[in-house]
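Only one chain comes next, encoded as structure tokens, the form predicted alone.
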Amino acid sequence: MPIVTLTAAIADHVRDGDSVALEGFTHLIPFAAGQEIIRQRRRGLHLIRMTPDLVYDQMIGAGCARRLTFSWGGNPGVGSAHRIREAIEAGWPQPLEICEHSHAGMAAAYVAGAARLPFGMLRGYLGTDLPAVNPAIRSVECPYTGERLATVPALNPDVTILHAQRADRAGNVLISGILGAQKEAGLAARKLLVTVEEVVDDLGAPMNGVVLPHWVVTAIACVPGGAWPSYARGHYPRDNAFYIAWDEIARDRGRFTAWIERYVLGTQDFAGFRARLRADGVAA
């Protein structure tokens, strides 16, 4: 399990056409990794995320994706994810296929993927309209009770990317604070990349505190601030002002494209991205 630069991690492990999951629920969203994928101009990706928000708005608007599997999309607390919406509704910058689930359905699919089972089951979907727009949602009869249960195909991303507070030099990862589907998405993946705030000699983890041991991690990159503008418990708060500002940036194609070109494509890495924002008077 090597500790590498984020540039090298993406270059070595994310290919055009891959299925890629960037997970993190409000907290520890791997923005730096998403922007590095944009910077390296990956194309044709199948993006997977329970809550595609600003990080996927940026990636989809930059032309990285052909397909999106998700369970909610938007700018949390603000409004629409305008680049995702325009890709779906108008095919700009290219058409985007969608596979829509509920949060429970996505969780069941990740759990099945982590267990290397072909599908997950849940009490849900049946009697709703979602199976009419997602043909992957099917059902089975329980062999014990005769109950009809909804099923979803397992999710096994080619690559899952997470952000966490710390990793040790052996590659064990400690996540502190709110969890979404990080553990399940990580265990379901063929490759797991993790960006962290710091690499330490000793995690100081409580018993059973390490849910991502070194043997499931493909590579680690130390990227301080790598979840900004989302938050990392114990390191920095959510930058609510940026989420509000993003609504206007993303609403217009030209303004969005200029922002991506200046701050992402026009910088060498995430540190350079944040330095340019600060130089332009944007808190980062």
The other form holds:
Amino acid sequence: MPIVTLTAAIADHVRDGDSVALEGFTHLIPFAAGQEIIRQRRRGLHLIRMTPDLVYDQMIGAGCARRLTFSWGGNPGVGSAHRIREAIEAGWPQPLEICEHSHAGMAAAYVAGAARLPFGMLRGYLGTDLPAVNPAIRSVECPYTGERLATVPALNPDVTILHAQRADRAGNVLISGILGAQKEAGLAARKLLVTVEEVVDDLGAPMNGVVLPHWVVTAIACVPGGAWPSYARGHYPRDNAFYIAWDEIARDRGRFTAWIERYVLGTQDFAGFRARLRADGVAA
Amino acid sequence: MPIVTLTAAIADHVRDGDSVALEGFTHLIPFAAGQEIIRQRRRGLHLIRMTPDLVYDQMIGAGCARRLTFSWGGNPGVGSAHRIREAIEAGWPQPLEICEHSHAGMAAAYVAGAARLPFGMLRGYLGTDLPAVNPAIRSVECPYTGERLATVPALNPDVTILHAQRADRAGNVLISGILGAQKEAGLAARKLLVTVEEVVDDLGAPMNGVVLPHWVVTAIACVPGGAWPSYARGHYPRDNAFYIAWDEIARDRGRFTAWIERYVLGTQDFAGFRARLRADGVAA
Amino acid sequence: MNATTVAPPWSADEMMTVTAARMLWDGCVCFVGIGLPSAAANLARLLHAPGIVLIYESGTIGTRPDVLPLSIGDGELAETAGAVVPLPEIFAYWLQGGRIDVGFLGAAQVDRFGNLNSTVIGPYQQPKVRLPGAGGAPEIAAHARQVFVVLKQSARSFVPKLDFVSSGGFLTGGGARRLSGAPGAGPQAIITDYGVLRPQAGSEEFALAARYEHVTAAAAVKATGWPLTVAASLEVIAPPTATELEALRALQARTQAAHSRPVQLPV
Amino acid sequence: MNATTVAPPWSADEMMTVTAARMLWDGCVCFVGIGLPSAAANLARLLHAPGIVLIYESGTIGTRPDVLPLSIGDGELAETAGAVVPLPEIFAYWLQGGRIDVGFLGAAQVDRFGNLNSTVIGPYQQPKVRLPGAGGAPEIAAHARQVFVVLKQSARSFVPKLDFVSSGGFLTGGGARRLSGAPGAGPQAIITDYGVLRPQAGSEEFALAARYEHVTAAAAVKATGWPLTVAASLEVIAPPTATELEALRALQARTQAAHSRPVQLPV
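Show the same protein again, this time as the form predicted together with its partner chain rather than the form predicted alone.
Below: every chain and molecule of the assembly, starting with the one above.
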């Protein structure tokens, strides 16, 4: 399990057309990795994420994706994910197929993926129109009660990308705080890339802490601040002000494109991205 | 969520004929609670436990049970659970119906119970004779791949009893170390009783630690040493010598009965049990 | 707001928040969403329900935030929680497990049976407005013992027919929900800027059961896209007390201050 | 043991443990049971495979015990583990998830296709001897990339027909396992006190592939309840080295000392 640069991790492991899940439920969202995918101009991705918020607004607006599997897409606590909306509503910058679930359905699909079961099961989608627009939502009959239960096909992304607080030099990863479906998405994937705030000698995991052992991790990159504007418990808080500011940036195609050009495509890497943000007076 | 004596907890919440799960996978086995059930002479119980070892050897040998749902029954690292064997082989002290699973099947059944699904699913029991002797093991067809997967009916015990390190005065419970299927068995139950090593002002749970909130716990009893001869991480180690000694005690009906009479039925409560053990030179 | 009297010295959001908070009881286990529900649940906790148990879908159980989260997963929620568990566990063991007393839901549209749309305005394949989607709502609506809906009333939001059913209320009414196998009792209140709608026995159609002092039933009817029934014994909701308003405004002020604090990233 | 030469200065258990340990490689992810497999896996870790990953079904991943556990859940396993997870997760995400290179299994009986019985001797409903049962074995047998069976050879344990199939090997042979949908490759070695049996290509029937120096193939055949095939190129297993024996005996001595330490309960 090598510790590499983020540039190399994305170059080596994310291919055009791959199914890619960047997970992290508000906390520990791998923004730097998403931006590196934009920077390396990946195309035709099937993006998977429970809550496609700013990170996928950026990737979809920048034209990386042809398909989105999700359960809630917006700017949490602020409003719309404007780029995702325009992709769905107007096909800009390209059409976006969607595969839409509820949170409970997505969670069950990741759990099934991690357990290498072909499907997940829940008492869900009752009385909703979601099964009518998503043919992947089906049902099984309970062999004991005869009850019908909803099913979702397992999610097994080609690549899952996570951000975590810490890795040790062997590549064991510790996650602490709000967990989302990160562990399940990580274990469901064919390849698992992790960006971390720091690489340490001793992982210092507490008993029953959430650890991804080195032998399930494909590559690690040390990217302090890599979850900004989301947060990394113990390192920095959520930059709520940026989430609010993003609403204006993303609302307009031109302004969005200029932002991506200036900060992402126009910089060499995440260090360059942060330097330019700082130069422009954005706290980063 | 009241904090009560163990005597009251068992008297108030365990009824003849109940399905009762005492869980704890080697660690944190609620021995004191099992012995209190013997002491209060409960009968006709449906005992549920992945690994019916000494605690169920005692309860079954003492005549508490009519049925056992399990996946491995023995004296771990030592050999047979002689009392369970004699109940199954010879119907002594009374016949014992068995419902037999694999560990993976039992775990899936507890998970389903905790999630209030009617059944659990696994790729399991392949090529084994267990489905032939346990009609509860059935199958469903995957609605995507057509593959058949094994199913187990959810386990929802009338009462689950756990032992844990610690509760706070509100009744929140912290478990640390080897977890077995304790949390799932606890959340699957209609009533959840917990014995703990100590009751403290501040639970001191680490981030992402395993906590059962007070509002899912029916009653708590403070019983230091209540997991002996199993162990409570941070409090005392496993008494491997007693597990080895038990082999001789349990091998013989008469010797077993004398042990139960002297230490369990002949004592008032767990304090009396420990006092008698100490008086007889057993480390407790 | 189409108030027919002079507007009171509190906002519609404040009145709705206070009304929602009053419906929560001490010890109640509440599955909370971001925004008004979160404000209401925390207001209840600060006032009459100190033992309320707040669960956010991000995995925080028994959380006691000092400031309101902007997102469902702000750090504050984890730091003050009794337990922080994986998200799949929240949905499987805690929500589907039948442990939630009250689930709060918002939406873009509601119909007379309390069904909700938070997915799309216009056709699904040709959306006029693509909304964020259902998120946790379908299973909150199915499994919480009861659901409170919070939504400002207008002919655009209280519609005769939803463009999309994101989460089920009483479906087509008259017992249809029960037949669907949904374990919870369904939506028991819609809290609006006019008052509170409750389902009628039998038909399960929502009717105006209570109004705020400063609005009329007629105005509420006018702000509804279906012919809204008004309960014969229409209750009047007491205005926010000074205690309620002070606690709510202090909470919002603390929140505002916390959210505008600049973030310093590690070097 | 029916050794045909003078007994060597090590026990059958020691020879089997060393043989099993040698089959494990550095970095191998090993699902370990109590007893001889645990001794073998830890011996490998102390010798040629420092990076071996040991998983015990109690939920400990990447554990590095200083002494051998008596039970599958001794405290030592948790204290020295890289991660301690709930048991249902071990079976779902780690074993069924296809992450195990080698699963070790013991049993009371094995048949020529490597199917195992650890459930009952005699009829299930009228047992002559009720054994502990399958435990984790059925799914270890199904999902581990390969399985090593450890069992002393005798006509009573190496039987033509099992009294009960607790966990599947090659089932009826000749590809039956693959058709069953079991993801793993099945049992690839049976390590006995005579040597090592391996499945033959095509038939998938186990044949003696290697013997210890001090035993003969004829003795192994005699200790088998079915007509045991002996590989044309029968290998001879090198005796334990001094390093191997010393490390194993030191580990067993540490274990013995730890397990007889008296326990003091809290007052």
